[in-house]
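Consider the single chain below, provided in structure tokens and representing the form predicted alone.
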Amino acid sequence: MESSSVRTAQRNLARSKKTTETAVDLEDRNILVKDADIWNGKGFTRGCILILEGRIKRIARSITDSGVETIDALGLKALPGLIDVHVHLRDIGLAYKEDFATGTAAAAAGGFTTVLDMPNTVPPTDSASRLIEKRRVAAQKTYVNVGFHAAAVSDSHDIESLADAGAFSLKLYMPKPIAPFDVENDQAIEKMMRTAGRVGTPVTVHAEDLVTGENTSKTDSFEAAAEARPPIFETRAVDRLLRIQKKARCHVHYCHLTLRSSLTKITGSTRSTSEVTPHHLLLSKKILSSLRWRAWMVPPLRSEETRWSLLKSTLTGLCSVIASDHAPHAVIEKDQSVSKSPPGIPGLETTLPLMLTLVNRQQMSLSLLVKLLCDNPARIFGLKSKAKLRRGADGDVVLVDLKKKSMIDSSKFFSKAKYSPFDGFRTQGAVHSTIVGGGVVYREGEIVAGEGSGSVLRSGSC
């Protein structure tokens, strides 16, 4: 058991890292966005956005002679910088799959100015010291704002240390815990949730209840592997966790849900939020026979009927968040038999074009898109200065061309993962420029900032 003095020292060390790890040159964070159609919460207003020292200083119909770099945004829509609360950037020990530079370059190309990284890395993010080290490495490489989830751990003092070190949540991965944790023990989960609730840290959860004795690995095809993780696994996990959560009185965020019934239950529960992904909204398991490993992820793709029900539920506002679950792997790893192919696909560069296509098809309103990709992620994870285009907010802006037609081509990804089940999809709506804290990071297909130009975030300080 840690002594009080050791825990105090850890907390002081975590706090001392705040300035050094998130410091940026604010003198270069001045820019004027001119003649954009600016999102005002309900629609668009033509005007200019002046960002000084990383924050929005003024929004007006006309701003002249500001003496700073100017972007002519005529014909472009200015949206708040997008927030992806569920990405896997892989660094440190899995950097051959992705690293903080390539992953956040992909984020910028996709219009995301803030991402929250998951803890199932090598080494896992299961202690304050490992979180601090991850923050240190990321600060040298990131192009956008990055925060970190931590692994769900059982020791209350460790949970407190992770919270003090700036963890945005504790991730409970039910199929295979990231850190030693008895996921089959309701009392262990309740204890962890109670401590998380006490320190004000949400719990994020991969809700698939694969109980002991159910072996889903001995299958001979990707279709069979999907069938071996049926919807009942999600239903069982959600029901169980909602029951435990009600006792623990902790905020729980349910990741990458695939069922309308899950969204309905979570919407009816206090302190609960839900998340869906573009691939579960737009793809069904019928493509597994042809795309195989390119479309293999967990939870797996569902039936066309289930997919359509999830999409309709999302379009009517039943879910809280859309996240990419950007989970890159090396192609040489993916292109194997189902028992060896790791689940996961890249998604940072495809999420916004796919959702803007729904907007252009008049299936999704732009206000709902902003709610699911900006407003709600910021509210749920305490990013108070993000997701707003107003005076005093952080200067995170994405300029989009709603008319531009493109085709998804994974060979051009900034991510190291050059594959996608969406290859060949035709989209309408594209990112023109991504501005992070007043600095242009991405413009018309190119990264134009240097590595380390982004910031590392701490929960409770943004």
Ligand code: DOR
Second form
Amino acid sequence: MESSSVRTAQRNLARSKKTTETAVDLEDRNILVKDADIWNGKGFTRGCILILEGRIKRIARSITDSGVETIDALGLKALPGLIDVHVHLRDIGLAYKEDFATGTAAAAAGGFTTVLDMPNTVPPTDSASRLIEKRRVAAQKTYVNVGFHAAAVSDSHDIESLADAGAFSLKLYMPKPIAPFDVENDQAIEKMMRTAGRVGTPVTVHAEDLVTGENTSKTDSFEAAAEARPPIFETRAVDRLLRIQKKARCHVHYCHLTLRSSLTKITGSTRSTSEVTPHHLLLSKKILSSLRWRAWMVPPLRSEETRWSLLKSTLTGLCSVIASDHAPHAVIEKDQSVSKSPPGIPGLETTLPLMLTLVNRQQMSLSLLVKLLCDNPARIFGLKSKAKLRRGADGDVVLVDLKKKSMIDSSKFFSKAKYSPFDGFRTQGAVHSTIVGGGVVYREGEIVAGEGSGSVLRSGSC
Ligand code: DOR
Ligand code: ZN
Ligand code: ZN
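Please show me the structure of the same protein in the form predicted together with the named molecule, now that we have looked at it in the form predicted alone.
Time for the whole complex; same chain goes first.
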């Protein structure tokens, strides 16, 4: 019988020859996961998952003689593959920071089987043709399922063509719009939201309302830079957008919120969803004096009290989604004075171990983790066949060793961004293997699939 490493090598070779977005070798999409504790929506049931041609064919206590590659998952938990709705993969023009291969390898190593890429790239994802070009490049390189957000644009026809091209949302970056957009003008936002609502595309927002005159560029320390973007910027943006959104009747997803008050308002508003990041949940601005650029992102870290109340509210179910806001930069760019240091930290490889650590400390339930990292992301962004471990669903599975202890070490990241404010954090709970569409992509520290083995997603067709 053929050894599994030979099979893997053959599979890698077959995958590396892939040239089109749809050229997926279905024979590589068969796997039997044996004797895992399988997430059933409430708890775990011991059993086997048979994935054929990329989809879950059967889940049963015992499945033998399937004639396909088998993973012995005794002692491991099988969860639906995680979905990160907020990542910056940087390809095409900023590939020195990250590219589709390294960013999605990081995703697989972090247990994410689907990621949605942000549009603030070079060139920006602001037209159907640019979105289609990104999809073409990503298809050659991605290890996981990847979809694309597009920039919020003002022309209604452009919005329609972005929706037709499969954009998962229109992203409004309030501090500095990605495509020309009069962000000061409520009517312009309302018109864009109305069109988005009509074509059924959500609007995602970076809700920080920076007012001219409150410029943040003249500060000389990272702490001062954080103070220069205070919580009131978020409050002002959220209040304003909620008001506009009510008239426009469109779905708005509020990215990386930092305040309990924002979560409360959004929970009470129809067609609104909220997102928080692990760094805003677990870190506060007091670490900025020692970690400096390693902990510099926007919105910035908040006070310990604000962080704690964000964490408490998230743990009591006040938030819709956890996303990493994986925002990699080159260390050489980051390690500069605050006025030159670009904000953003990598998060794909730290999110799940950090959240599993909360589970092990009994601060977070596994059902909340699955809701925030699988169910709600899939529901909000229309990924209908994802985040389900049942017959007919996509074969996206993460196998987790819930008890494994490790330490975060950014030098081992698959991401090009080898820094993290979580370096040295002790975690409990680790990714063992990540299966994307029935193919093993990551296993015990290694990427075992070929570049381009993942799929490119279009909104509305998954
Ligand atoms: O810290 C951040 N980095 N916040 C953003 O909103 C943008 C992101 C980036 O693209 O680097
Ligand atoms: Zn943002
Ligand atoms: Zn972001």
